[in-house]
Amino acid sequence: MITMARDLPLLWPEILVLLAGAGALACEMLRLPRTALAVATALLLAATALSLPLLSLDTTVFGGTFRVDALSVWAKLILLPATVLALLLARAELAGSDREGTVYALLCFTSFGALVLAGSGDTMFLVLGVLLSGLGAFALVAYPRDDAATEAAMKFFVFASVAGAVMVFGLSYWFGATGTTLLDDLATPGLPPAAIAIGLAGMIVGLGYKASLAPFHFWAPDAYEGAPVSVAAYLSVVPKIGALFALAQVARDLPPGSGWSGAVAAVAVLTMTWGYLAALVQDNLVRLLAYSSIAQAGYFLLGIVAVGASPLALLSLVLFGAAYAAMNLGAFAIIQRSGRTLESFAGLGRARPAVGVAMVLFLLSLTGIPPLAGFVGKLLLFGAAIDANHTWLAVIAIVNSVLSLAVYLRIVVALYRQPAGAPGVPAGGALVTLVWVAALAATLLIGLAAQPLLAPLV
């Protein structure tokens, strides 16, 4: 039953995110980009603050179609601050360009789509979230209006259109089998296995494209490379985590005997392995981190396969989501500051010791080296997979972590080798520095203070 007086107050964070996008767009129409940034940042921070009182809730709104639970609330607490950092990166990179305020509005609207995904309790909300988070992303990738950006955005759009159509086709079987679009009803006994399997395949295609899971990842490297670095940083974190949390929401209601966990585990192996193997041969750092983000998405799936089978499942997803957002945004911020190629990083660690150390820590955290945030997140993911009797998957993930060391050490070597010529001039200034410092603080805090941080989640 829909009760507006009860439901709307639980959605104030989402409402403020929408207002942030609308406010930034209005300011852009008045040619006030700095005001657009201030309005968007203030409303996103207010939405984050209003999410904190919701942590203790486990309920739904609008007749069960949208969930206000630990997973969706933690999505707000991770994705909204991440969007604020992306706004600052965009300001540092795009200040003074045409339609600057439009970028801030699109970032807010795309984040709203990611929040819709993370709280989905209905297949129509899954479709709506994919569309909302996709439409803004296409425009963000195309923002530079050069050949590379236009081609990347077109590939992104075509791939998204096909994946979205396959997703809707598959989800129609769930509606046909249950007579409703609510995810809760997937647990009804006696549903046709074929309908569940087809729906699962469509859902994995749709959310897999959004999270850049292999083999639905082909758009990501080109889109990240063609887009501004700040947009690439944003796309690697916010829509991806929203889609992965949506997949966890679906997994909570899938019938245990439907074989869904095996299918997700197979995608996890392919995603982790292919991501790191492809990253090994990249010299463009944006493409390298694009493949890295593909591989990291595979690690999230370790928590998802354990949903319903391990108490660590949702906990590991939340903690690794926060860790991943911090370390990935930090690494992209330093790339935005210093250059897109391995050669541009040559000697950076010698010339700028603080920047070099920060980048090394981000890369070690992405690898999963203790005591950094990535290690704590991956340790919980491994534990969740083992609890769910997927020990083999945890072993493959550990082997891939060793492979990732070879990927990230290529950047570390470049940081400290002697440059062939004069070091390049860093770009970005104070805002970029603020972003990587904040990201580094979060990476260290999550890793070093994991136990007290985990206490409220358990």
Second form
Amino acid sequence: MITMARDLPLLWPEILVLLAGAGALACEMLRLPRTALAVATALLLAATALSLPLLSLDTTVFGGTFRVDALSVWAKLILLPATVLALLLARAELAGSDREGTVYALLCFTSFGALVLAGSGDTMFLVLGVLLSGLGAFALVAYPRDDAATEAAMKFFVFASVAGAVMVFGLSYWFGATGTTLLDDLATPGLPPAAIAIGLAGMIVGLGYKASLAPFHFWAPDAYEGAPVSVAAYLSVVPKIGALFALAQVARDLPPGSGWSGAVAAVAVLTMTWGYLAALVQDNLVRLLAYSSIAQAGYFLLGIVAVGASPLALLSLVLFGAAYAAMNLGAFAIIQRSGRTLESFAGLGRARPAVGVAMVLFLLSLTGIPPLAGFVGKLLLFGAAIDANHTWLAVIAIVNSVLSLAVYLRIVVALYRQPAGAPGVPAGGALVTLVWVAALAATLLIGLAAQPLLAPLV
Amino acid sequence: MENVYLAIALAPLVGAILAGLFGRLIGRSGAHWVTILGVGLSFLLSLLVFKHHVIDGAGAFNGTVYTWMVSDGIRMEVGFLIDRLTILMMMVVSFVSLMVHIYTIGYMHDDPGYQRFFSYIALFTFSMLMLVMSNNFLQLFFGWEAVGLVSYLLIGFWYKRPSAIYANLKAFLVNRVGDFGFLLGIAAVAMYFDTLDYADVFAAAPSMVDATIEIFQGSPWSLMTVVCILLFIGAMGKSAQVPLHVWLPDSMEGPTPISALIHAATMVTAGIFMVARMSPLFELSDTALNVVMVIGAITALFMGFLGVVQNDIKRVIAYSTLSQLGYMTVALGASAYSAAIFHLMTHAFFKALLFLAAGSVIIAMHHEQDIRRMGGLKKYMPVTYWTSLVGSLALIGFPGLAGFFSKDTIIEAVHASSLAASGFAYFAVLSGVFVTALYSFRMFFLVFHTEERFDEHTRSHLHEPPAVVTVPLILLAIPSVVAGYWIDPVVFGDYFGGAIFFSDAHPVMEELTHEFHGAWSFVLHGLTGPAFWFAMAGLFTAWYVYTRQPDLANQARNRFAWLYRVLVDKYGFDRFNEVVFAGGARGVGWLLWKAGDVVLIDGLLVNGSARVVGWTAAVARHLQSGYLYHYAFGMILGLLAFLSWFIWWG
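Given the form predicted on its own above, I would also like to look at the protein as it appears in the form predicted together with its partner chain.
And the full complex, kicking off with our chain again.
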């Protein structure tokens, strides 16, 4: 057993995130929501800063059960700033509402769950992460306490419970086969294939629900629609990326030839296609982006099938993770300031040129147009899939990108259409503006600075 | 200096972003101040760069500013190649752009799209500077497309006019043809040279002289000829050479400052600049040079004729621009690259001047553009009159003015050239001089002299426009007079140094340099040459026909009715395109529509896939029923599918 004295310093970021949640809760008890926001933001930023020195590490703590490697550290560097942006969005949307501080606390706890997922080296951590990032999320969706939110949260909860149960059931077979809960031990030769298969199926259901992969995505559009926009923005980024990184952690230890990469590729095709097809007929922008975020999750799987087969795999997951977090949060921020329906976007680009240009850039980046962040991320993902001999998958992904253009251009067209009535453009608050400007800066930076960012990573 | 180069390109971009995105915030005067400051800074820094490189004699700078991506060994970069060719272009672009920015304050004074306009022209300046400063093909292409994009935006600036939208679409489509060739040319370079960097390509070019490519089985073509002709097709689109010239006259639908900046002085000369930049490639293919010379000669002469029958003041100048671009192209074909660039520079000054003067007339006449309803404006607008006179004399090549030096050099160069096409080209450029003088002074006399042909209402408001309009005219008139005396170093001296390459097989400039004995003797020599007398004959004809014997023009028109019709019809290019390309496309389209489309594509593929998409989407929507047990069912199905999959494979 390795001593606590060595392990704890490696976990400072996680500890600070927990403290951020606890601190926000304490402030809420004192009815100081602004202080809660300040405490949570400060601690999350501190946790981000403390993650930086860990970047060069590739080690484990707690006897190999939790990993401090590139994937888990990059998860912190992506998800913690994303959580800060979500906190600001939540403040802008929910300021003055009853129990405002609990939102900040729940966001921090849920992010903690996502970080646990992204670093798991053990099935117990997978289960813990899924549960931790789920419990907070149900409460966040139910926060408005109206009928729509309650129904959405209820569905989300029941769906999550079933998925979680299936996952735990499946993982118990892994425990039965290997005798330990460590993921490392899955690579041991001579394990009974049926047990591995059942465990794998259970894990895909559990993480697939969390990352909203088809056909375990049904909860997502309903939950996002019922939830506050800021919560939808958060759910579409932080727990999702956590779950996808967890899948990559598992994939690193799976024995090759167990058929898992074919299954993941099939999920990728189904998820991308289903997501964009369903997005095509949505008029509610939150639902549209919900389906778009389902489809984008399918693109992550291109990197996951290549884990172990291509040096680009982890790199592409990290880069697309950062790109996706930036562009999706940015698009949600603009929906939060301008309205949830396609109609509310009519003429926005003329009335507010800066907001219009920003939204167009987010959408083009989601499509994957150079030189924006989404392009660089997708290019690497395609490269990784082709390296791993999944060229057909890359081709389907490219075809889906064409389909996605139809999805996103509908919003662009609305932006520059003459509005039917008088343009009642709401003025965005300073916080929302801050969020989309930051997201835009990240989207442009990741796209334009591709080589400088990549060179040290490769 | 690297930061200075960067600042030169980025200053107008900052202005464009501020004026475009925050136009409402900073207001109308804010918009023109930020953009003028940005472009003004570019101009001053360009002068600094000129001092650094030309006067202080620093060598050329070739460096990468930023590496965007490295993919399969091909580096995609932003980089600058600052040699003397670039510096000359930078000064011309930033100076003319600055003049046009200032002029626009007066011209667009009452337009509701004021901030948008300034944002576009500053963005244009940025793109054009990126184009000329580039050190690689990728950035060249980026700048090429970006200036094109701004050009379409500005042609359609008054987007409520159907004619503006038509012109904008036409410019876009015709340029697509050129850009297609250009892109193929760049692709060929990338494929055979494995790099997009100018220096590497030029260094490798001589070893590729004998390389051939087989596009069609069994007929090998010289690689250099194919690459050069493809690149030149790009130049034909951008620099409006026959038969891709048809968009330029229609582009006059845009506001006049744009006609001056984009469609006369800078963007349309990008093609000329590009060919000069690529001289190490073009010098390796006589075939390509012959093609360049023939296309240029046709454009120079035949587009000039059309200027004689136009009645719209801007269109006369537009055809004159086409003809002058033809002169520059001829010079390129004759390997007289420095003469082409010199003419590009002098032309930028006097043609911008003529356009802005025409704009000044248009404002004074309340947006009347028909020269048949003008006349006698001399006494109302003295500044415009005198500056126009300078511009027109410079254009026809009156000895001592800027145009004389550059045009005479081109004519001499063609005379000295030994290429097969040079005989025809010499005839064309020489006769072109007469035509140039005829249409220029026809317009000049009809606008400023002759009796007044407008109503009392117009007369009562007729006056010289404000100083923001007249000052740029005067500032442009100065280089239109004096720029020609720079001929000694630029054309015959070693100004360009290594920036332009001549092969020993085409010693045209060497021969001319031999005969050159200073600017003054060049003027004296010009007085005895045929070009001067052709110009004088044209001027005299214009004076006699349009001021002394106005009936003569009508008689000539009746006598040569067929000729007049051909000219008014613009040789039928537009009709040909309309019938053959547009009509042919429609016909083929109709056939395909009936035969293939309705049944196969529409029925099966489009409607079919749309139906499948719609159906699947509807199914997806249906599956998203909102009932939890449906969702759970979907999940269980998925689980079963995975289990079967893994058991099967595992």
